[in-house]
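The chain below stands alone and is given as structure tokens, in the form predicted alone.
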Amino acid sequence: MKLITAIIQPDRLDHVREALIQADITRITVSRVTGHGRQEDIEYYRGQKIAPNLLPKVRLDIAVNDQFVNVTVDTIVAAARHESGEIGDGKIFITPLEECVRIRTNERGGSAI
């Protein structure tokens, strides 16, 4: 099993979403949240180099079978990216997932994803 966690941009949210359910991956868990990347905004204040802003983002966090990643990594990567992709498109991070319960039966394993 895998967490798959992607942040992407929040205007690409719906694409994701609907592509997703296409590939048959309807259980997702979607956050909003704010960070920065790559994304070149340096400002200045009084000559002084100031902090940058913390920009909208989504987080994205599906809970997978192992023969799921392949499917589930496209798919995102297709619907999240602009058309010819730019910077501040997002990540997607892949890691292990030891265990996952199911609370309302207690059903353990690949089996309560």
Contents of the next structure:
Amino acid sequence: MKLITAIIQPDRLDHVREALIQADITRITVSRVTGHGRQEDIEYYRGQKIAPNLLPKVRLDIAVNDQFVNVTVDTIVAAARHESGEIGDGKIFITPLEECVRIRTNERGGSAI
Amino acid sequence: MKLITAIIQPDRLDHVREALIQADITRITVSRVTGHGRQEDIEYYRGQKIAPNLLPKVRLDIAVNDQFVNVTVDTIVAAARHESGEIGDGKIFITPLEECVRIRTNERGGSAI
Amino acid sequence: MKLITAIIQPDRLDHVREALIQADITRITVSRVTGHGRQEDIEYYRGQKIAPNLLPKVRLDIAVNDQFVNVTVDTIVAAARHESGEIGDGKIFITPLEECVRIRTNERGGSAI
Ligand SMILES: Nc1ncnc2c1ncn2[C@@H]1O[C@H](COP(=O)(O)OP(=O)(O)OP(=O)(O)O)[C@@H](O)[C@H]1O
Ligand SMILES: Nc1ncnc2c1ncn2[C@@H]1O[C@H](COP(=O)(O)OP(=O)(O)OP(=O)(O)O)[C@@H](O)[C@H]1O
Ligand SMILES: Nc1ncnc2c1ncn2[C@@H]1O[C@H](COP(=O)(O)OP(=O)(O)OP(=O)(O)O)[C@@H](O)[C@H]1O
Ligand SMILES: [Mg+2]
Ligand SMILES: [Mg+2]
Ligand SMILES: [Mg+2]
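Okay, that was the form predicted alone. Show me the form predicted in complex with a further copy of the same chain next.
First the chain shown before, then all remaining chains and molecules of the complex.
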């Protein structure tokens, strides 16, 4: 099992959600965050680098069984990208998921995901 | 060390927090998120599946030493569940935690958790 | 690759962000969360322990290649700590990161981070 965390542009949320549903990825957690990627133009003030502004982003967390990792990642990449790709389009992180529990039934593992 | 992440119904937050304190799990991070689980009734619009509404949820993150994983999970399951279990009661994810640092003291590992 | 998650006091966010930029850690995701650490004075009501109030905190998530873990953690510890350290200064968690994808280019791994 893996946990897929994606940081995307807020204007792509609906499109990404629809694409995931079409791909049968039907469970998701969404958070409003802020962030920035690599600073395009480093600004200086009195010789010190200045931290760039934090921009609104959307964080998606999706737990999946291993065989769904590729379709989930590919679906997010395709749906989150603006045309042929723009700076700031986002990032996806994949981390190991050791266990998963459905609270209603106390089920564990892949069938609880 | 493990990181336990639970997504629960907002109306269960106080009850879960109290149950965790009774069980001596005294450190927690809480976020307001939205999400949905498996779509109960798949809706279609012009032949396309529609993404379900995002519902308000509460995310709990709790880092614990290995011997506290079971009590933490069992306490959350028991306190987050509505009566004998309702659809949408929530999900728990367990991920590996490699290191932990208490900022005040720069302590590391299990005693810093 | 590692995912570094820090929970800090909100009044330290700007200082931590500037220190990270000086240290050439230029990508970050920031969330507003609430939480509490170990309960300093356990309060009782009718013989039951009471859950402490949830206090506003800031969560930082920073994905880095392995050789940047130490500088990232040390920079956060130094910049987040109040003087010689105060209760509630915060916590850092390090988790394994298996894969990383830049959405714009579909790049993978360490160069996508
Ligand atoms: N290494 C990282 N650690 C934590 N968050 C990150 C990281 N890289 C990106 N993010 C998050 O993802 C958002 C989008 O990042 P972005 O797409 O700008 O990445 P980038 O590496 O700068 O790529 P690009 O050159 O395409 O802009 C950021 O605002 C931030 O919230
Ligand atoms: N696989 C998953 N990935 C990411 N978030 C999830 C996942 N499963 C559940 N969640 C989060 O947990 C919340 C509660 O999920 P829910 O309890 O409805 O799960 P479920 O698998 O549909 O189980 P049930 O049949 O009991 O409803 C969702 O709204 C979502 O935020
Ligand atoms: N084990 C943990 N699990 C989840 N979140 C935690 C944990 N420990 C700390 N946090 C988060 O970090 C914030 C700051 O924690 P804090 O610095 O008070 O930790 P502490 O262990 O009580 O150390 P101190 O004795 O220095 O206060 C908390 O409000 C909480 O959001
Ligand atoms: Mg960028
Ligand atoms: Mg459900
Ligand atoms: Mg504390």
